[in-house]
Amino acid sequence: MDRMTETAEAAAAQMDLGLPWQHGFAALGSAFHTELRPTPLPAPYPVCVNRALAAELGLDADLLASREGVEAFTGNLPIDGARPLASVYSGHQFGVWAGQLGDGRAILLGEVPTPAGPQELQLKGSGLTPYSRMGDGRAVLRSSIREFLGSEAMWGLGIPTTRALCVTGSDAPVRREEVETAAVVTRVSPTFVRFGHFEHFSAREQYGELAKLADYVIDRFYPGCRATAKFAGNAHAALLEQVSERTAAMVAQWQAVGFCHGVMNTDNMSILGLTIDYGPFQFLDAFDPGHICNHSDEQGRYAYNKQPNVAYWNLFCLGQALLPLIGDQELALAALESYKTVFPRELEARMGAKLGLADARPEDRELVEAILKLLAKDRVDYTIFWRRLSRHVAGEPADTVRDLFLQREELDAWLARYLQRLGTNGRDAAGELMLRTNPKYVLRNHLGELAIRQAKLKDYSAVQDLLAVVQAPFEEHPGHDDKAGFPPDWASHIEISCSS
């Protein structure tokens, strides 16, 4: 077979999604990433499809179902004009610089344009980069479809995130505390760079790539960094600002939802802002301020409570990383300082319009700081107490909400302190607007664990029913009311580890 052959085969052997792929990672060069192709798994299949993302991405859902979708997503079929690479950086992890990391597992295809802007595309779980350490390069089915519901859930309540298009899976073995089967998520998102990426350049003290990347970031997501007066014009300062805002308002709608993310390191922070990286995260069930989701976080570094505390201590790392493009140390905290401003700030809004409160009084911090002592002296479940105050303030009875407590001439109490507070004009706003802002559904771990066992068997209908009720969680779901109940008590029992 000549050369010319070969070639002309060898283009037959892609799948041509009609995409216009761009590459504005890619084009900073080699030292930010290895191009390499993903590692073919065996006998691929179709586990679940993100209609709505798909459709968003100009791409056919049915297309990503068939057979050679499930190739192409799998990374087993070259995608025509993708330019598959696998990007460098370091981190903090559990506290403890780990030195370089990377890309150990994920390979990125490129990006897309969209009428929301370019979104990139990632195979996490096709195999094995120059970045996989002592790891084996794959993802397992268990984690790969809580990753899938996971980061949908957050979307559907608003929360910024990345996304996921579709799981693929495969029976080929993969080890973990027990053997599983590979599977195969895409993710999609703006960028994939972390607070870790700027680590990397910096710890390194190449400043010349750590000055390429930051300008890269400030370029396509920052623009107006470039034109404040603030920091004296210092556009690196001024994106460590925007890091720290869009940082300090993430965590504040995770706190207000009962979200734990269960692994905050700085390779897991998102420079935009993004919910990213869905290992050990869990939605609280009974309200525990101090709870850890996390089994292998030994010292509970990242508990519920100390969810805010970590991501301005990232923050500070990736301070710290900037500062030889910002020069001065007092501009980078200056510029770190806003964190403790945002924070705060959009709490409050946060709790207030869980409370339905339209406006803020000083006195609302203590109506919201009573309500959780209050839920974590009884351990009442975060989600359905406020979904049932909700209801009351639209015109149920109190009995659902006081049946929650066992304190109830406490409870008793701060209702009339509230009610009052609300006033009776305001009750049907205050109604709807709880009822657009307090969820009836969260992603449960027993949700995702019963759908992950008929998965094992390969059922995928639980996947999908699933999905279609966290992407809408403040709509009522008739014929769902079960997914908005108590936990089981065998719920309580589930590990989620680092392990995936």
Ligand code: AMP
Contents of the next structure:
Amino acid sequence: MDRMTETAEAAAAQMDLGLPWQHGFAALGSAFHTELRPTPLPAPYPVCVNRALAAELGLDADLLASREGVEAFTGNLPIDGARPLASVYSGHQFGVWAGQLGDGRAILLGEVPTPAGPQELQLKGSGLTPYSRMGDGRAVLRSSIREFLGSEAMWGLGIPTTRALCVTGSDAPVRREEVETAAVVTRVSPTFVRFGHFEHFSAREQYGELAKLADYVIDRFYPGCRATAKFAGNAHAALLEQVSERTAAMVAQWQAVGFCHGVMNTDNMSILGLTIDYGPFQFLDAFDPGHICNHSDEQGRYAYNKQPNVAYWNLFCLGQALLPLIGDQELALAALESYKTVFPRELEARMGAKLGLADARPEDRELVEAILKLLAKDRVDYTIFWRRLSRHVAGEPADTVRDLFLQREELDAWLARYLQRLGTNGRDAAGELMLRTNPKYVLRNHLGELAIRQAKLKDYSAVQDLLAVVQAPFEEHPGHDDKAGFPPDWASHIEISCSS
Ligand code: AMP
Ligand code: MG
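Rather than the form predicted alone that you just supplied, could I have the structure of the form predicted in complex with ligand AMP?
The next block holds the full complex; its first chain is the one shown before.
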């Protein structure tokens, strides 16, 4: 066989996953994306597979870890029926208009039907696109494992999120602060449309495309917006309200579990209110309301306690982008108002559940504020506190809770008030609710870091173990209690910044 035939055969080789691909986003047209092929990586190998998600997608997990599967999900082997593309968007980064951005290292393959509706599959780290700007189109193993575990940890907690199917690696060097190796994470989401997609077409005054994008999102994900009598039947105002409410509910869950996103730029805000783009994210260790998890966020714009306001600021940008469609500033402002009622209501409900209160009342706010103040004063570990409190309510002595505090008298006074509020009748039910609400396990930075260190030595067992634990964070995992303990001293020195 001569060289030409060999090349032609290789080019014709495709992997058939047996999936009935569809291409709703691609069908929007060339103003929205560029069709292109992923750039291959040399000698890829499997790193980890999310078997539960593979099953949901109707994919054979063993196939994903097979040689062909690894080639396909690295972007080396075309997938039969996929239609790879990179989408264009813009956005505000750190409060400043950044102009055009886009999928600089992510490539959408298309969507597949599942019992939970169509899901898009996207390769992240699969090479340069027209939107790569100064970047190299790559992701490193470390950040890909963080995204894989981070999104599945959020899913396990019941928090709206994009998901992760698998990670593949290659020894190809990638230059960051030091030289690391390349990886590709396959992400899964009903859509990867961001606030920034709307900002893009609005800023360019491409109102036809703006309307087309809004129609696409409304038809697929928010069909109720067309039927509502609210906002004088203005479907785009209704969309803004719906997105505001979903975003409010998501951020309330972040706050309750102690999740810091780290880069809440408008291009990292999902139009479905899903947690998206796991970069320098962190689950709190010690409770510090002003905690900044992103090492490059010098001003603390995205500190833990700023997240609720930043989300509103971002929604305001979305509102501005939708204004040409809504056509009435008063309506747009009215649609945004919902955030201000839904966020506190959702947060109250979440914090009430953490306290085991099935019927949170306005006066409970004081109980919540008082304990958060104490937690902050003594820098108490956030996850451990709530879990120990749950166990106490479920019947264990108070010692393990008291041990966490220096201000024991203040704590005792709070505990007395709290237990009185719980009453004796409801204590069993409260304990049960708390153990279902306050996770035993969260993906702390140092847990990810330990698994990553092993993965760099090509032992991926710790990643797979951690996946199983964080996907079921309310359950006991015999043999894994070390993952529910206090972080080691070195955990506070882990530095995580944007885009790695
Ligand atoms: P992020 O803050 O990680 O969400 O990224 C912001 C923008 O930079 C997005 O448009 C990304 O696609 C792009 N980007 C980040 N890292 C890279 C990279 N290594 N190569 C190309 N584009 C990148
Ligand atoms: Mg991003």
